[in-house]
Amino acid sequence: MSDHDHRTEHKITARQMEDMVALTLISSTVVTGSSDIAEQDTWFCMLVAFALVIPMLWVHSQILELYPGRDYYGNILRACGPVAGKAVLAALLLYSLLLGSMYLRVFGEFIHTLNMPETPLIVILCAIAATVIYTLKNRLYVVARLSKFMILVLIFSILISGILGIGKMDFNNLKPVLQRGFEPIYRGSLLIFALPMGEVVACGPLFGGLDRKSKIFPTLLKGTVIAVLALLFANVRNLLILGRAATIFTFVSYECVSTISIGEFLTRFEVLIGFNLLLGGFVKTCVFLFSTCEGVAKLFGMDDYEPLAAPCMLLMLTISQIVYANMEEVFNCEEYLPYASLPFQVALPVAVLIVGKIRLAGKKKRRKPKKQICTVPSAESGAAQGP
């Protein structure tokens, strides 16, 4: 059975959807934390962030809804054509590869760190790795019905750690507003906007499965907000625990709820965080693994991706060990990840509809049929031909 054939079977709704996207952008930003660029006033940052995202969002349904079908990829082959298709098509699986690679990193890197030291990194990561594999071989509606709950989860527990953490809270960390000017805002604003608002163009091979009575723009946005607000509040938490020493930590959110108990009786919540993780991060990884092999399926012609899953998974797990040494180097690259990220979040997706839209004003002008005009002849006509 092709992957069209189980996509007719198996529909995503809306809400499935919704938590899938969001659950893509919260999961490693909720436990490393977001840009410490303008340290407190990074709640500004998000804001300015999810502003600029929406213009993309709309961008990136508008893809979708170029041909029917909904297939994102493949409509980026029919509005580019063959050659100019299938190098764009290139260049945004070989961004959702490398970005899957670097996210499966950190969450190896966190649960080796954290919790299993004398466990090999290699060993963690194999064993992500195979649960990734063995799930998307199973479809990507079993992704979608996972998300229904590992959202309300994972909302649950950064509420909870926000609520208990009332007591340590100062709120004068978010003082003084604006210090530092707007270049840092800027600063800030464009690396939230990367990462992580601008991998939702890694989204955009999921609505394939959508349930085709549900609108494509309104799911994204939902998704969208679920996550700003999320990201929002725990960042915010964790400035009002931790104020500036929150830039100094690797995974500032682990950092900020471990300092909240009650009495001897409730400690250790930081464990929330480490579910946290392993909830979202699976649910990312597997995200990008799926729109890697659709967009190698389509790039060779392959009708199903599930064949796939496991040779890309096997790269993605190759490239997390060869380009990364350690934690250090992973956040030494994200300073530079705003700047190489843009062409394939913005200019790609934007050429791509520019283009797709041309072709199809041009197809629509051929077609329409031409007027006829009719000639009625003269009567000096009609007496020159007589009986």
Second form
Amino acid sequence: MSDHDHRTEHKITARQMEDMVALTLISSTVVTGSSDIAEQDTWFCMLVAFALVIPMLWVHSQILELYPGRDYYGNILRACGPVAGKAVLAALLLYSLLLGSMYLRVFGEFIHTLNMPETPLIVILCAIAATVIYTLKNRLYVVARLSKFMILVLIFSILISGILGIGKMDFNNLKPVLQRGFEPIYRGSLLIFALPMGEVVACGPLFGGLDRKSKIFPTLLKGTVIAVLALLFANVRNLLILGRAATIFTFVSYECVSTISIGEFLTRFEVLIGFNLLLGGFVKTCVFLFSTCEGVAKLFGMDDYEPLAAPCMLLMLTISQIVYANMEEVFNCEEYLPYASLPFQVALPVAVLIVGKIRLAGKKKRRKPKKQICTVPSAESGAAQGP
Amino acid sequence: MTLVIFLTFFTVVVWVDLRRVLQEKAKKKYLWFALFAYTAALVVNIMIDSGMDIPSFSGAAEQLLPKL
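With the form predicted on its own done, generate the form predicted together with its partner chain in the same format.
First the chain shown before, then all remaining chains and molecules of the complex.
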């Protein structure tokens, strides 16, 4: 039975949905760190990117509310028609598939590079893939329930690493503020908007399983706020502890937390960062896989996404091996990613909403009953009839 | 070595998944997509392991798209 079936028992609560959205946005960025284009002003770029993503959250919530059912891809098909709708659907599902492959590769590379350098990368990717397939075959509500637990662990680890690292923080690392002008701020904000804020487009299909009493925009907004606060805290922590040196590391948060220790016996706190990536990355991969499976199901008129989990995950696993040639390309992708992502994150959803609203307005106009013209009998005809 | 590991994983996933799909009559309509996906995954992985130079998505995008 599909999670979009209103008769299903397993509805996802608003809180679980917020946590899923937050984990989708946080996961890899909390480990690799956000763009370092603006260096010590990256925290400012995050706030600007958050302000820019709020209208997009509204756009996604409006698409979900275009027609009853809160079926994101279904509403796109209804709004744009069968041909254009399927083209848009194909673009969005391919985007989800590609993003899922990219992040699967990043997670695998993290574990391979830092923890298991002698283990072949394919083993790590297969282990993650198997777990994701099994989880999604047990339905989306399992991912939602896991998210509620995982977000607590993630936030706790971010907070504890910040508190323990207070002794190593130098608040002068925040200065000078806006030293290099607004051009790095603009570029940094655009990059943070594209990666990871704009990826909230992949969270649209999740809302089909949301409890009907819960509202969409507040849920999306709260999830994004949790993500922004966590990323802001992690970024400022990295900056205060590492300073300008943060820009030279591949996995900034990992290097930052590795400097933290309590005396001589409590060390290696960077394992918390590994937890963060595994937990957040797992949910993120599940969300992208669900978005892909749901898109394929809607595109080909299938009832349910569950039988597509294994085939789509194998495709994602395969693409993850060819999406990047090496780790250098992972970080070079910052240069062109905004231009690659903006059509899928902004242009397509906005176009769908505009077309959907116009068609809806046209339908309402056609359904309006015709005005009846009432003839009022004249005084002469009334007098002629007489008593 | 990589291909052996992938083939082992692939075999387990395909066997478990296809068995379920074929057992339940309602799921047989998913068979064609599943076969397409499995074939594509297998072929591409064989190509990667045979040393074929497959251009990465990232490399191609870096050449085609403007830089920030």
